[in-house]
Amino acid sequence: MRRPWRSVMNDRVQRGAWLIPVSLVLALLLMILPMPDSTAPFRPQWLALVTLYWCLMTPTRFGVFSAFAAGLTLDLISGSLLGQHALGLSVIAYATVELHQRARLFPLSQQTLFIWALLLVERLIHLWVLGATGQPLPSLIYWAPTLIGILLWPWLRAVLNDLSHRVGLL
């Protein structure tokens, strides 16, 4: 007996459900994985680079609760004020959401820079959160993760595209 489309394209979608979770749980562990001082503020904005890419690719599946809860875990993890990061990522997931349709139309080197005024944003937003809790400025190397950010969008993109593909959640 022959199942219905809905049915199968459901199971299809199940079956990979547990890619957009590890995803996530891989960029946090990159995102607090000890660094030496030197390097330390050049660490990409991985949690980030991973919301974007599930905002951009399953806005149903990953959007703006899902973004401010891995930045609820984020600072967790990390020690931060408690919403500084979920603030950021809740922001950037709601304006990729809103413009996915867009956005994924856009040529490789056009999205590579929607990116990354996304990553802007979410790094003024933190900057923004420094001020407002009494905590001194950082110096212009606090821009560097959003340009390491712009040459990893590509090769993110294509790995998780990649991967998305082949457990069938695209």
Contents of the next structure:
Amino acid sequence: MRRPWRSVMNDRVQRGAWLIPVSLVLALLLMILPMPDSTAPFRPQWLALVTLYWCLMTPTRFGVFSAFAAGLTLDLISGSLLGQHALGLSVIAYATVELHQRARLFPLSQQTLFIWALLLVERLIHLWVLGATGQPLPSLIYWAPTLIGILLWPWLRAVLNDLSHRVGLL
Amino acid sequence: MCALALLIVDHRFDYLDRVRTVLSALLHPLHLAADAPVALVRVLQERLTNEAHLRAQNLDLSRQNLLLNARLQQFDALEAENVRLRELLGSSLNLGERVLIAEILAVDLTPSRQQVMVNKGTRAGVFVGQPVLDANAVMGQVIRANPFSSIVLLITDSDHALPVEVNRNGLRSIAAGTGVGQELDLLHIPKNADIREGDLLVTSGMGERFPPGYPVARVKLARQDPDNPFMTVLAEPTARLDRSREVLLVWTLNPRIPQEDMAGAPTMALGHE
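Please show me the structure of the same protein in the form predicted in complex with its partner chain, now that we have looked at it in the form predicted on its own.
Following is the full complex, with the preceding chain placed first.
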């Protein structure tokens, strides 16, 4: 018995798609979870990492606009200017979607460097917004989360790969 | 492009405040979820405290209560006397304030601003510009009121300034936040002003936003710098900005301050931006 083509298509689009919003909500929670003052400046860019992962793996489902929406949500819940995070996230999402075919085939070390560059770009745009709106500029420790981010990337990629295969998303 | 436009609009104008309020109310569960682990730990701590500790605490509190009551007796008499004297002078005094206790949600907001989120919002009557105190002193003011929560800008934020006076001699100044830790900067203090380390600064009530007479900070450093036409004065807030869990939201019942008292005083721009 062959199922009609349309229903197969629907299945392909919808199966496991809930994993994307769930992972984004988790990342948002991690962004606002209280941390001790000593470690708070090292908080990794969870949302940027998860956004990059989905842009890399499913660029048809998760693109610049989704990244923009995710960034806007982060702006809302963290009380920053609307668009402050959304701008950086949309830019790196655009770069990833453009380069996903190449970046997906990179060996892990090279891909991690690629991710690091994008994380730095996100921070740079964020810094530019801070400067342009006259908010106090942070110290050098501001860049530390990108390093933590690339340490996390292989693990995050492994976990999300496994989960998406399990729910049939990829 | 969208993000850029949004940034500019949000920074320069306040059209987006309503949108932000509605969306923030929708996202409130996220804040509660982030607060949940901390709240759980606190509940467990309360459940697990032993009897001896509770006894000791009870004893301590009743002792403190006695002391405070004793001081309050004096305070009543002093207040009555103060009212009488002011009546003689023909000026009005704002009597009494209504307060509401709110809890700070354990949520980390954007690190570039000094702000906290509390669990009371417009539903409880909170409004933008409302003063926020803790048990010791002034903490800040509400800058954004959502239905279920609101965001408080602390006095140490670099965008915040409030009019203060030295409790000892009534010298007026403006305490501006520095954005770095526990520090306030007193602006435009003349070189010959009588201000010393350890002086208590209280709100002067001149901006008509904070009720007068609440403690704000203690002078930490008063120094003459050759390159500065004014005196360099730094003060440390007496409110425990990073440790308080409960805060007081204040409604001033009679916020009008007699203008004739301040004839000739410059109008001060105060508060957020």
